[in-house]
Amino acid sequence: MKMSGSLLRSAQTPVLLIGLTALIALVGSVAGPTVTRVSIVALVSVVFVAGQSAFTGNSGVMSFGHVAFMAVGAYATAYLTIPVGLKTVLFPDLPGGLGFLAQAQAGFLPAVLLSGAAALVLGVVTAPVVARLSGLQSGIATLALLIIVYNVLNGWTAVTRGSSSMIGIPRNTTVGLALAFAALAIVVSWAYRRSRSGLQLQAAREDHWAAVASGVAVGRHRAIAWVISAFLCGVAGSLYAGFLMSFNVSAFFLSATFAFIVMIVLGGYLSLSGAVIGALVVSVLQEFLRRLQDGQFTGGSPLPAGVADLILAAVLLVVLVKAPLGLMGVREICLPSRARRARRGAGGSPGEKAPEEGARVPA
């Protein structure tokens, strides 16, 4: 009976969560393709967030390259789904030893997770590395990642069209296939999260030489968190190509690395909920932003190119001023517990506040 409650506990913060993604496809399966758009484009963005929330809010290392990870996915889906027809005028060059790929095709929901499995292949290749480093050096490792990733996609042009589009992607990316995925994201995270291997990560997150003295294995957690952060990150960039159509490798570099850490930042890199929330919230605002920018707001009058991102950013400096964890700091959101709610009608303190999910962590 303790157990079924305690799960029953444990499963909320899942469930409120995906509630709340399912709200948002509500909202964009009714309303008109501006809406929709910006529905698809957030529900992706939570697929993004709850994957490198299973590394960054678990390991307490911010990551910068994790974006590296979605281009991988992104490509891989353009060369599963790109008509063979198409294939064969995009890429005449392609070297011998992948001459298969001009043929190779999928349908969309294989595509989407052989996407995330070709990410997984990367994650896996440098999880080494980011199992060995900690702190500064990790966050530097992450942001290397994504450089040479991106100059491997921008140089290798028989391969990836360099700085030319990749086109004749279909379109297959649908409000409820976000649902689907972010849902799923959401909880493969937060499994990993209450996992024993995921409550050590957070132990080592919280002390790193307690956690080494209590015999937990930092780096092979860590790597565990890598390569499932990869996976999920990888089926985001599978989504966002097919609903793109069409992309270039600049989608990939730092431009969409500092939306995403500001999503997450902003929401709490800590907590799923965090990470989630503000993947939402972020999504609507920079919708919000690009208008004014370009004078939807204004009478006609565009802003000059840049304010959009620079009132983002004003954004992060003060969120990071005020709430240094982000607006849900280490918080996770759930039901108000039986005895919070006892406490309040027996008029308890106005300032007592209930515990804080993952506040403390068992080791």
Second form
Amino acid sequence: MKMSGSLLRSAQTPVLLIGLTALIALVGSVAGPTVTRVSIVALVSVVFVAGQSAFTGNSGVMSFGHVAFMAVGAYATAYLTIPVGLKTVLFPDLPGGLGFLAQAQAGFLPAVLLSGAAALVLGVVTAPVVARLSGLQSGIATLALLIIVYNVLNGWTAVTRGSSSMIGIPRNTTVGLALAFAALAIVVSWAYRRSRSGLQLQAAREDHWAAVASGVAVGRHRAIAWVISAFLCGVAGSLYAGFLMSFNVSAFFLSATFAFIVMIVLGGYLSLSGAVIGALVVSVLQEFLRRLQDGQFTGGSPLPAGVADLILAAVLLVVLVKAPLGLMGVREICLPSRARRARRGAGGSPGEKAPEEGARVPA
Amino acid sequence: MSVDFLVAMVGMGALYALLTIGVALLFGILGLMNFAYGEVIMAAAFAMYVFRDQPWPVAVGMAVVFAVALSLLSERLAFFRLRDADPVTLMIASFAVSLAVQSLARMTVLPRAQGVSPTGFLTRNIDVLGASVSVRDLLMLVLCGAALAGVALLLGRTGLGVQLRAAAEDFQMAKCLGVRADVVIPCAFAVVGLLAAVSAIVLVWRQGAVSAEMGLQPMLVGVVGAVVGGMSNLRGAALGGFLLGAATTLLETVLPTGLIAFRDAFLFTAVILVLVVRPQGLLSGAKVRVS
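The structure above corresponds to the form predicted alone; please give the structure of the form predicted in complex with the partner chain next.
To see the whole picture, the full complex is given below, headed by that same chain.
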């Protein structure tokens, strides 16, 4: 009885989060094409932040490198879904060992999963580094990963078209598909959070040495989280490519990283609910700012380019000063339970919430 | 090794060491990994562009003023409120400051890159020890070397320097011993602005152009050099920057032309390896301290 109750309670959060994203998807599917576009981008962002949250939220280690996984996913999708005829034109001088890329072809759904797998391979390769580092060093190492991937994609012209755009990707990402993957990402991220490995990682986040002393292999769990989040971010990149139809390597560098960091920090980077809500809120905010910049609210006169970025940066600064742990902190959204309300009504102990609210900021 | 190559390599090393110290100083005192450092450099370079028709001492002077002003302003507006925050929060905040300044620049004065034609004497070559060395490389070496010596003097010989070093060592303890945070922190930001201005002058002379994004590369160099060298002491950080600069020049010469596009990939792979093998930085374990 108690067991099923706790299971029910812990299933609340993903269900509520999927409900929220479904709401965005619903708005996107009934409204005009502009809103549809915004809602698909928001759903893809949800996939990404749910992925990054699997690592950042559980380990408390901030990463600036997850956009690299997104880039790998997007490029893999490009190779797998651009029609073969067009590919021979786009990549006339593939080096011998990679000739198979010109012939490779897959349906969109397998392509999404294969793209996730490609990002997962990069995740496995880099996992030993992440397992060893934390704090600032990890921040720098993940930033270095982003720069390396960007540099290779930008420089390897024969294979990646360098700084020219990747074109001719068929549009496959619909609102429904994006919603399905957003739901999947939320479920996977939540399942990891509640798994043995995820809980041990959270314990290490709260007190590294206590966790180590209790026999938690922090590095191993951090690597597991890293690989899972790499897969989900690769899926996000694949969906993004399938939505944009053409993209440029500059889409996967610092400005994208910054946009996702705003989402995660605004919502609260330690909580999955925070990341997802942040993604939805910031996606809407970005669209609002884009319209502001185009002059839709100022009588048609466009504001200079950069206003949107400036406001976004200001929002982030205010959040960091006022609420460093974001809107959600370490909490997850859930329905107010009857038992707890009853206890509170009777002036009962706040003990049940205390450990959550007392959780300290990881150093 | 020819003389001109040596001058270029050491000059680049000195420039990178300068960039690194700018990052490491603030990190030591505040725990702030300053991504907005590149934008301070951009502000100085912007001054060089605005005053490009004036005699060069005016341009150089204004570059210093702009950089110091922006550096102090960023402290007052953003980092002042985050003094007790943890390093990662500070890092994200500086990311935001960097983006804000960059978009400010883009929406007002630098929507696209602007050329700054080099002053006449910069394009000449002169003879040093029988080899022809470009004045540009030589000036980079001299200017950055002088700035490094200046920093070493400031930190080693002046009262302010002692306070700065004490604060970088252990800010809590320094405060207890009478180092005033409200004096030391703005001073540190001012010194950083000054160093950024010197780097910016050299960079503008080398690139001949100013753009809103020009701060990125120097900022990355500073951050990476500081991490590689070890951030707990300034001399280690400077050495890290120097090695990075020398390695960059060396890679450009040694790498086959087909791989030159991947210079950054090699460099940052090396950075990751250093982090994995010695997360505390190359020099941290050895008890090397400034002065």
